[in-house]
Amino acid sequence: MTRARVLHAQLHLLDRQVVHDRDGRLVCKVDDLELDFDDQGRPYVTAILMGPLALGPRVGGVLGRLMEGAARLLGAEAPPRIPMADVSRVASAVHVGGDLERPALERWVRTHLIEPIPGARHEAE
């Protein structure tokens, strides 16, 4: 049996690398942290957040705003989320399993500059 190991959020969570265990793909940094409470009211981590609407508020100011409001014209609701259960390792970098959604940005451009290109959607394979 594996001992549990107490992990420090803000040390060895937020700003990490996340990698996809499944091909070794950088998915994304860290931005936030989704934190829930148990009976004796102590917090703990229920999910990763990414993205601008989660790092926007982190960052603040004006910076952080304009982030936010880029998402939101790109059709972003809510941060992505990476449910902690689907975390297999924490080291240098976070791993995560599991099926991935994809970010706001990433799917404005495959949508709208990517897949109008003649061919970009494999039409002669």
Second form
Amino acid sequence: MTRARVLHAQLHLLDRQVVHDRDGRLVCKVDDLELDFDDQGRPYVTAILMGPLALGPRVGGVLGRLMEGAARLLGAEAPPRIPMADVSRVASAVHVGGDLERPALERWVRTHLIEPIPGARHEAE
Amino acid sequence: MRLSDLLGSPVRDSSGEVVGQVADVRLVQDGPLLRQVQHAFRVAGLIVVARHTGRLFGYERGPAIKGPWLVRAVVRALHRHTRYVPWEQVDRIDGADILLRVPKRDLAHVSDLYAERTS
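With the form predicted alone already on screen, would you show the form predicted together with the partner chain?
Once more the chain from above appears, this time first in line as the rest of the complex follows.
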């Protein structure tokens, strides 16, 4: 049996680029990790957290609070998360599969700016 | 809980003495199965630094440890106070503080961790 893989969270995961496997799209950076406790009370990583609500508390201070406030103004309540089960490979970038939810700013621009444009809901002909 | 709740947290030993703060968290992929396809990354232990800078760049774990003796000596000297705390030695998390169940003198040196990994 091969030995289990060892990573260091700060050194190998935090602030790494996340790449979507299907189309090679750059998704985000790893802003924080979500931990849960198993039956023996030991924590394990359940998800990658991204966006200002994850990065803001890490940055801290006035800048961090500004980032969080701006995200909440745009209607974000919790940081978007990518379940660790969707992570296919951790190399110089973190590769993920699955469907991803849209970031708050992109969702806000879509509903408030793009969709009111006449004809925006139709597909290009 | 979030990883950032652990990083930078002060660590105290069984007598309440401050050991340092968490600079990094070691993850091993042998946790519970996720969606029956892969094991989760489990928190195996904490790398604790005594200094207040709080951030490491990996020299104490990387190829520098096997490098020329001068590099090795410098890295060893710089990290003589850096400790590795397996999660089994963590008693509980009390607010922002992480309390250990062992005294400071029983904590392993971070270079012991590397020696164990290569063996």
